[in-house]
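In the block that follows, a single chain appears as structure tokens, in the form predicted on its own.
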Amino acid sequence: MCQHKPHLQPQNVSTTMDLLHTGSNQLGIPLSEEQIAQFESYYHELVDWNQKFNLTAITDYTEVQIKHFLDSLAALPLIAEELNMTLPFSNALDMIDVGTGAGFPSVPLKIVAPSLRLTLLDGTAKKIRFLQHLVGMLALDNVTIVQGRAEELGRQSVYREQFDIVTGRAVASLNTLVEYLLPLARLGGLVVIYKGGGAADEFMAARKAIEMLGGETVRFAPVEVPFLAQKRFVLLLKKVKHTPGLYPRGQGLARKKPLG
């Protein structure tokens, strides 16, 4: 995966999601005019709400297309390949996005794969309010928005081991993240973790935790996000055993005393 992507300069970019349109084609995810319009609306709502609620540090039109939208979509071909499905998914898969923030990566994935039954999980009330507004404005169906903590939901039967796909794009270390995510995946389900340049070291430190929590690594791969120079990795874990009842631990222990 060493082919070079063209880097458009901001002065060459119009106000019609040109980078997203070009980059999604490079990823093998062509977008319809309606989907492009949804992403355009998403951007403007994000920037508007960000003035009041500080949802993200990334608000530049070019950077949102690359670092939020395309970065979110870059894992989708790997997910589809692992599930042996073509895009858009014909099956209605249950997906939860843990620590979704302003909706990344889940809302971009939902836009391009509308059949996903999506649960958005975040602990911050202002982000929940934004997501409620965004989902309604984009007319996304089969979306549930939950304010809470993964360490709590992972112990509740209505959420524990209920999801086909569990995603995480948070900044926690990998051996912490897997304790939040793996308990939510059903047997045979897929955990998808987005990571930056330090992913290799984190992965080495998290391998024991992955096994303890019932996971098996099926892919740890660099991904090329169009127009982005920084390294990105996607870790795919398959849930092969039930997560022991002890996990996830409460009282912030996943962060304070990571497994490993």
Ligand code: SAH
Second form
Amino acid sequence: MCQHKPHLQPQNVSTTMDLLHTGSNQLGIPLSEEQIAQFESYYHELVDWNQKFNLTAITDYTEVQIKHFLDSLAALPLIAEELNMTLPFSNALDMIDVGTGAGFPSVPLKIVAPSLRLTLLDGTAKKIRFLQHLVGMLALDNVTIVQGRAEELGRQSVYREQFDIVTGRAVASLNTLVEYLLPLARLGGLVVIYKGGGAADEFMAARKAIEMLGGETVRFAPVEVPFLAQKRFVLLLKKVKHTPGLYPRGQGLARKKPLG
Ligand code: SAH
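Next block, the form predicted in complex with the named molecule, ref. the form predicted on its own:
Now the full complex is given, and it begins with the chain already shown.
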């Protein structure tokens, strides 16, 4: 059969994570077959565990590709540009994802940039159990999974000002979130916050808090997520001064009485 072209067999190509495949190319992040397979198992584990544990409201095959996987990856070109690095990052960078839930945005980032040394942080036991299972399934190395509160880790010397990259998506309002994230960034480190519509107002309300916590805004940019009509924004902060010892405050104050 001289016309046999195994790599074009439709059952292998067009049905498996096809939106992710096309969308990641649009983002300038071409994925290998192995990475596509990792995303495919991520999807199946997420949906499977979700039946028992309610990890996410988004479970449709198309929606997970767009709203979880591509949305998580969409900030990566901005991060790479800010770090002045190309993908996959050659330096081992320490990254913590605060309130990671079922692993967003950091597990997709780790799949495409395997050299990242990743800490996954969440307060909820069922999320932690899922993440332990997932990290094993996907055979990801250099991943530490921690159950705890961001405002407590931010006061412990093993975590405080230790990370090159600190991420947060859909965890809290911005003026609360910056008090969770900025204390964890090392001097010169980068904080990456994912936000939906309404981000501009939240940003105005958080500007003072960002400064008080030792941050400086380097970028507040709309981000195009492939196949998604809604607006998404990424806020990039650089840690330019040490966070004063007073922060993060305990007893839920970051949430109940946000700075600013
Ligand atoms: N980042 C994920 C999950 C968002 S849901 C995503 O984008 O899909 C918010 C998550 O943050 C929940 O899993 C919740 O347990 C966690 N969370 C909220 N406040 C927290 C805190 N102070 N410290 C640690 N985790 C927190």
